[in-house]
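In the form predicted alone, a lone chain appears below as structure tokens.
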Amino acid sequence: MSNIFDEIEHTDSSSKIIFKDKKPLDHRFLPDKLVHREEQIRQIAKYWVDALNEVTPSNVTLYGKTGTGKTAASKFAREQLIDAANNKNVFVKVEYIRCTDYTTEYQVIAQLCQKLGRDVPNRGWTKGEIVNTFRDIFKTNAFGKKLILIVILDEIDILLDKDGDGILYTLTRTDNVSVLSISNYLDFKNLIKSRVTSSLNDKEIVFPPYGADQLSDILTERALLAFNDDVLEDDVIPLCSAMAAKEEGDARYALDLLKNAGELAFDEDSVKVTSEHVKMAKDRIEHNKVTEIIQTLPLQQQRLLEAILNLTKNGEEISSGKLYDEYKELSKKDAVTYRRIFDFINELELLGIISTNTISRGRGKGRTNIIKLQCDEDLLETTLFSI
């Protein structure tokens, strides 16, 4: 048998009928310019410029929904600052930490130590030992210069939710260290104590969702890098942009649509990417997203979804009480409490799998939560059956 990877690589190379280079369609790709985020980059630079004079910059927090360019803007500003610091012979380091990868204060500090050239274990030391080692780096360094460190904490909400606000307290209380936090939620400071808020004393930059025209500009820039000439039909980018604008202006979603549409065109041996490929890409993305979410839910939430599915197929109006009765039938002795079910309902609604609507039954009859599925019934049934 020939090497399977050689066969796949040969097949993939023929996709160059459609693609020049897929990398620009990845949301992690950093282009030479970020359209429609110039103002936010300029604001970051305004707060970071002190580092070029060996002064610790202000702490900064970036707010905005997923896909609004927060990570890209911070990385773009990082590259520019490092370049300027090298030209001025100033010792500035900007380290990026994704908090989905490092979920405790210890892990973050250990990673920073390692990035700064100090060998420390990933576990086993006390908090005091790891923090003291980190702070010692700023007292003595091999370069004989004052070190200014800027730490980018991306998706900080996850870290704070799991590990508390100790990391912010440690970093903001360390000399020569500045923090840029990236959050999807405007109320992220509700997760930190007042003493940490005072120590943080941050400057805030809001990233609004992209409009359809802005998304179209972004996709046009990336398409020039990613696709061969005359491959995209004229209505492809406007359709991707309009669909993504409905998803709260999410540029990641727009890029995924365009990339998947191109891959579907290649799979069909088409020499053009059409609006039909975009519509098919939308179905593929939503299918994959819903399936992945359902498969990773805890067992009790999967059972609750099965109960909602059963009641939906029976054409019943789903109140929380009726849902709990159906859920108990499925769970038998393993059922959780009625109060806990409300937590599950809230979590499933946040994921976009269900919706709830509180209605009044009339005077003296109180109010009732009505629950509805927001994903395809057949897709849900197939996914639950596979589990």
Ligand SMILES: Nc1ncnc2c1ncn2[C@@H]1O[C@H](COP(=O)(O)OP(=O)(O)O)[C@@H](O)[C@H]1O
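Think of the rigid core as the biggest set of C-alphas that the two forms share within 1.5 Å after superposition. Positions refer to the first chain, counted from 1. Since this is a predicted model, take the numbers as computed values, not measurements. Compared with the form predicted in complex with this ligand:
Residue 346 is among the residues whose C-alpha shifts by 2 Å or more between these two forms once the rigid core is aligned.
Relative to the superposed core, residue 331 undergoes a Cα shift of 2 Å or more between these two forms. With the core superposed, residue 321 shows a C-alpha displacement of at least 2 Å between these two forms.
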The other form holds:
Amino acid sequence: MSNIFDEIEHTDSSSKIIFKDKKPLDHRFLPDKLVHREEQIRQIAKYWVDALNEVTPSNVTLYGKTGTGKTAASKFAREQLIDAANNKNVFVKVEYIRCTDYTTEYQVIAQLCQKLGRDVPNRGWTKGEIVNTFRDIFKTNAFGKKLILIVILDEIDILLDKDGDGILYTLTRTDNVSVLSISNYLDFKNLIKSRVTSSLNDKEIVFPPYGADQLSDILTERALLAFNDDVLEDDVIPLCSAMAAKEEGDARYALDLLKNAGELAFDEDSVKVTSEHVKMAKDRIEHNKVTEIIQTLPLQQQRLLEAILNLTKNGEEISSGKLYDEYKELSKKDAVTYRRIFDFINELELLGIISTNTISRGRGKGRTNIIKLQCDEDLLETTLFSI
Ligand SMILES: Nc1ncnc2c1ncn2[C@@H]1O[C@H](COP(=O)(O)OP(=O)(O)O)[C@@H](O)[C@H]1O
Ligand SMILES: [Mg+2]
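Other form of same protein, the form predicted in complex with this ligand, not the form predicted alone:
The complete assembly is shown below, putting the previous chain first.
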């Protein structure tokens, strides 16, 4: 029997027409140059260069909104330093940890031990045991050379929020270890206690949002690698760039738009990617985002959304009191308290799925919260129904 993948690869000529190689449009792709981030990379390198002279570099913090190139720049600097260290024959390691994958101090330290060749369990040891094992790495060094370790803690806000600042305390108080933290929030230091701020003593590097022209340069570079010649109509990259510039200069969103536009053109067997495809791509991305958010919500919040949906369909104005009644009806025995519902409402509002508006009922009658759905009703219904 013929192989279906072979068949599709060889008969479906449009796939060859649109994309040359889809990998460069993937989030994880690391281009070999990062335009408009030369300055930030140079700053990181200026601190890290100490490692090449066997001096532990300063701790560094990168700040900036989503999609401003923080992860890419840190990985880029990492590759460059590893290259330089190999050439100079110094013993430097740079380990990248994404704190969404390792959410406690124990997990991060265990992961670092494993990456550095120590066989430690993922759970079960006391914190003292794991930390001592980690610190021993820097004492007993078979090579007789001094190991310098740089730890990149990406998305550090999540870890600090869940687990406190113990990880920073431990790392910054281990000889030969330097930390590069990456945060999406300028006020992330509020999550750190002063005992840690003093030992962190970090240098800060800010990643500003990209403007439309900068995004356009980034997309142009990627498009050369990803699309065949003359496939993109002239207005495609400017449109993706303008749309992403509005979304806080997010390069990831810009790349997503371009990739989805290409895929939609491909699905239609079109030989060109047009601005229409970009507009469709925007809708598709929004659709997927809402669906994903709703699917990953805790059950009680999904119920609350269902209650909001029911009231919306009845054309009713939704006050928090009325919403609670409807929610209780749906939840029966395991309903949470009225107080908790306020937290849920806040969270759903932060996610952009609903909005709230406080109105005054007139003198002496107090004020009420009016809740409105901010996403598509049908989309919400099908998503909730599918769960
Ligand atoms: N200056 C740039 N040049 C090329 N690609 C970039 C640049 N900045 C960001 N990107 C790409 O955009 C996407 C998002 O960047 P990322 O580094 O993940 O942002 P952040 O970590 O700040 O959220 C990645 O795919 C990255 O490769
Ligand atoms: Mg990132």
